Amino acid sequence: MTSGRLPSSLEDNSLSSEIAAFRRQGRPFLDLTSSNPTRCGIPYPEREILAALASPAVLAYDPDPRGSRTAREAVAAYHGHGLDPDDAVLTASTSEAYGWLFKLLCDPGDDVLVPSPSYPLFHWLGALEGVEARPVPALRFERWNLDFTALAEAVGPRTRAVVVVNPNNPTGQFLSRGEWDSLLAFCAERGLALLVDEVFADYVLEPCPDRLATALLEPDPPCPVFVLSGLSKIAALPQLKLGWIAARGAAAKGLLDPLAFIADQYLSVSAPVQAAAATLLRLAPAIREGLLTRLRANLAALDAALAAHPGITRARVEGGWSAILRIPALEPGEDCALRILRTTGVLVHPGHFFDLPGDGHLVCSLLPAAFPDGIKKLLGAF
């Protein structure tokens, strides 16, 4: 007997199940998508890492539900933006954020609005806490662009509030500082809160000249604003488990102490992380830097294998770490990923599982060191 919030099934579905007979059977294949920084070649600073988290401070206990203060003034720190060390909280991850805020925004059965294409995530965040996520699909022109139609449609009586990931994942899209101001102005004449991801913020490939660089550069919103982020990706620490909450804007703060109570019940960031805080968000450009090079590296040799296929194109990369290839749409999504797997040996997804529309998408991760023999081995099977 279980909870009606948790799937019906919990069977791997076709592809899931290949990659794990090709594991059982020990056949080699290229995981194009892979996005685990840690397992992908990439150097980091050891040393200070490691002297970082065995500091006698990871020995002490002393409990704060917003996290502790020299944390919060760490994070404030790296951010900038005028951001005060009071206004943040700090969780265990941008999901627990998540959850942690549909708490506070919603009752059961309340809704919020969330972004489509995105990383398949939402839909059960949502459902644990008894809320439904609502995708709102974006208008395709030259790029991803917010449909205001579409999320002016899909409130209603029981919406509470609107999520927007800059950039999003996988499209890379940023968000324009036009559709940002026109974001805030739908938010606060609906009185909905406003949920900015900006976890891949500081992976900037093909820009737009007008992007959103960070929320945090409003200072006082007309809408209540929060900003998720963490080490797992400014830092590419995703073992290492910090990220936080920062509330922008009088309406935002007024309900940093209910978030605080909810903080509360979990206590769950732990005491080495917090204590090495201000070191690892000292050390993460530099770990950044890595992954960028990586990222531009591999973006160039999918340009150069493109240039052979003149069927198959990619989207704009203007943030992130994924890049979206644009295939003839001959078979169903997940069947040409399987076709593609059995017959080169390399993984990637279908579009459909970050709710791409059509079957003419893959989608790939630009952080494999095997990218550029994957991505030609990939394009061999068109």
Ligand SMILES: Cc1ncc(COP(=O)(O)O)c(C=O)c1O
Second form
Amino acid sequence: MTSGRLPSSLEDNSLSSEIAAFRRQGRPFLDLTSSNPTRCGIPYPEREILAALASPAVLAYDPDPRGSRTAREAVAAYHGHGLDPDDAVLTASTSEAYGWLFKLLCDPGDDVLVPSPSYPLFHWLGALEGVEARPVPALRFERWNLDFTALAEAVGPRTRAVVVVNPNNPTGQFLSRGEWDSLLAFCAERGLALLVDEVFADYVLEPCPDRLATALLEPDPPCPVFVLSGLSKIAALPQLKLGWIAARGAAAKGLLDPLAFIADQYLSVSAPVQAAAATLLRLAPAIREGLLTRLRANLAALDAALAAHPGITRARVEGGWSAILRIPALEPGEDCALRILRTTGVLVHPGHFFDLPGDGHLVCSLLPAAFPDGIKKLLGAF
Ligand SMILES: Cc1ncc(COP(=O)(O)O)c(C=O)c1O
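We have the form predicted alone; now please give the form predicted together with the ligand.
All chains and molecules follow, beginning with the one already shown.
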């Protein structure tokens, strides 16, 4: 009865089943996978947020497929770098932005190249549009390097775009300037669009002198570039559902009318969040400051805890909300996460959840208030 785009089974994996069992039995556990900023006890300017959402403007409905002009102006002013409000299209989330861009650029059966390791939603965001998200493994040498040989080999006759995440989740790594220049040339030579997910770009944690701070620095790229971001990370307000796509370069701007046509079929961005966008974006840096304080404190707590466990190390976290632990690869990743949950009551993701190679990685969120306690307990499992 259902489309072949859907998974053949919606059954839980063994880790999700175990979590469900913990919940059913009322057994507490420390969730170090939680990346929900609204549940981690950081301060929000609540009165200002609520006031912005209560303005009389929220009572009116004047839909514009690209999003209201005032909200797009706020997005352009927030980013700077000469972004024109007319070059932005609002979405309800970054996930929706991917869906719209795949519809824009691909026919069913086409493919896009996606980074690996990375954010696990690409497969299904693509599959639901009939598009294959083809992972291209990065080359691990001191850092995760884009493998241009592997990228070139992965390009097929139906490849339409390359997706990158800057900084990547969960590797926490920014693209280097050199990688960015090569990527632009790579896409231009092959007639591919470039999608740059920058939801974490404003969370810089450890020094990275050569980083591409944002793809928006490139005013006139030689291939169509679409930069994705949204309130969910930059203002830690995922519940308000506002994302956007910024088009860079003449070729991308030439696709804005068809993109607006797609947006017009949904009109999914609510009037209240568009009316509040300018205030919310003005509040974003202060909200982020609270989050950055938490991320830095948890990273320091991680280093302090790891000092007593020389067999376990962490990867550098140039940016983002996650840390990768490198552990002895003595058991399959899922078994390891299950054992940790059962013996210590701490939940972390096995690395394969993000396509990290082998069994020697665990991924944890740096957001939870209980992180210092959780990480000490977790290390007790080794
Ligand atoms: C790299 C990356 N892109 C996009 C998203 C989703 O953002 P949104 O809430 O705007 O859909 C996430 C969420 O974790 C993410 O990690």
